[in-house]
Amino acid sequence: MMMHQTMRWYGPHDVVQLADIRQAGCAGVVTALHQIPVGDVWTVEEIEKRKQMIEAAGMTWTVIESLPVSDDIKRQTGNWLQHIENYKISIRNVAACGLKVITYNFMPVLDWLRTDVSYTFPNGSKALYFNRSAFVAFDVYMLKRPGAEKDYSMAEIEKARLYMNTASEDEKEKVFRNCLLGLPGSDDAFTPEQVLAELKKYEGIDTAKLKQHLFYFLEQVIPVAEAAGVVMAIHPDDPPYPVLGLPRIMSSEQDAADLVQAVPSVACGFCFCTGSFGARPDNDLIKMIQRFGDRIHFLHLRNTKMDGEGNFFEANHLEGDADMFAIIKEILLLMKRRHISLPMRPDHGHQMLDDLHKKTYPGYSAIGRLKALAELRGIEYALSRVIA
């Protein structure tokens, strides 16, 4: 049994067309209704409109990425109770339209975070990159978050100061702009004032309290998902540790274990991202697949390369710190045991070839993801023959 191979599509305005994704060999598309404000209901009409568009292109849509959880729900402030009720309605609506997996995350304020979205390799291709010193410089000296210095060691502060003294104004402007990028699927960036205002709203919410809020949310929506026949898949934090003084609660194996213990239903599971979990050396990806295999509902296969300074970049899918051969083998064994074909997509491909001349969502140009999918498909095919 092979994985259900998909790619992410950001909708009608995505420079990557549905035909491109089908030509890459994908049977399905992973997408979301980005035009609907966070907290509002996804109507059957809008879901069906998107679904028919994908099916007309010869593919299927069964995985949502993502049905976003509002910051009101994460903080339990403002309209959070109404937003939970709206979320329940959206779950029922997507289930009525035949969708099966709802991806979401519980990261406060910001989604993924990088200091460079066009890190250039010697061969000219480009990738996403996280530079720890540049990020500390952004937090302490550019954003000027109150109390930021307390979150870093003296050595990190010194490296950040050195970065500010040696980096060009263009480099600092690029880091500033990249760190304030909006959520994936949006061309909008946050202003410093907006970020500081949003960060202030999380005062008093630590790791334990944010986990309580996540578990409360799931206690409300998982029974609805179970009754509707869909599953929920939480995406891990990216990067997998606290940023900007905000708690992160889905970064480690222990975080995943806490979720499983708090919400026993198998409808409450994971979007297992080998790039996000893999950007922490203390996460054993093979062990986590074995431990949480029954709760894995969706797969992001990507690879990162770390160093001892806290920096990492998006590596070629077969060349980073994660052993992709062993990971795919473990996934095939898992699917054989569960008698299921798990949906998978390559993630954060390099910008290369003709795509270097196009404006695409960072990490989501077509050719780099096609290359990644081809490599992953090759390993899967070979391993499936051996396992069979």
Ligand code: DNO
Contents of the next structure:
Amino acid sequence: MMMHQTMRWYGPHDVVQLADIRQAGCAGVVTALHQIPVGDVWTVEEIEKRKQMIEAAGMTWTVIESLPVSDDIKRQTGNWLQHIENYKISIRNVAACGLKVITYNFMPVLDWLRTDVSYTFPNGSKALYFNRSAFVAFDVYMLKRPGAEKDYSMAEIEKARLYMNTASEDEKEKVFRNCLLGLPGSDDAFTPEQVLAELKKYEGIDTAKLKQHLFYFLEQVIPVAEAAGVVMAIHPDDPPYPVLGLPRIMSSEQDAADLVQAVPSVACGFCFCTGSFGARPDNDLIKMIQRFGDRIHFLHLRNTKMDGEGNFFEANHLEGDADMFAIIKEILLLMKRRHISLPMRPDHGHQMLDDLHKKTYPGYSAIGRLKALAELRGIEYALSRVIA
Ligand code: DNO
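Let's compare: the form predicted on its own is above, so bring in the form predicted together with this ligand.
Every chain and every other molecule in the complex is listed next, the one we just looked at coming first.
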């Protein structure tokens, strides 16, 4: 049994079209109704419309990524109770349309974060990159977050100062823009004032509290998901540690274990992102697949290369710090044991060839993901013959 291969599609405005995804060999698509404001209900009508579009292109809408959780829910402020009720209705509506897997995250304010979305390799192709010194410089000297220095060591502050003194104005401007990128699927960047105001709203919410809020949210929605026959898959923090003074609560094996312990239902599971969990040396990905396998509902296969200084770039899918061969083998064993085919998508890809001239969502150009998928599929095919 092979994994169910998908790619993310950002919707009708995506430069990468459904036909492209189908030609890449995907049976399914992962998408969201990005046009619906976070916190509002996804109606059956809107879900059906999108679903039919995908089916007309010869694929299925396999996974929802994401049904976003509002910052009000994450903070338990403002309209949070209403948003939870709306979320429950959305889950029921999603189920009524025959969809089965919902991905979400519980990262405050920002989703993933990179300092560079066009880090150029010697061969001219481009990748996403996280430069720790540039990020500290952004936090302390560009955004000027009050109290930011306290979150870093003297050596890190020194390196950030050096970065400010040596990087070109263009380079600094790029870092500034990248760190303020908005949510996935949105073309709007935050302004520094907006980010500072959003960060302030999280004052007094530490890791323990944010975890409590996550568990409260899940206690509310998981029974609804269970009754509707839907599973929820939380995406890990990316990068997997606190940023901008914000708590992060799904970064490590311990975080995953806490979730499993707090919410006993297997409907409460993971979007196992090897790129996000993998950007932390203390996460043993194979061990995590073995330990949490029953709760893995969706896979993001991606690889990062770390350098010991807190920097990492998105490597070729078979070449970073994660042993992709061993990961795929473990997944195949898991699927065999559970008698299921898990949905996967090649997460991010390098911008290359003709895509270098196109404006795509960072990480989501077609050709790089096609290459990643082809490589992953090759390993899977060979391994599945051996395992069978
Ligand atoms: C980045 C993605 C994330 C992911 C969300 C899930 O490329 O993996 O944006 O979709 O965190 O809610």
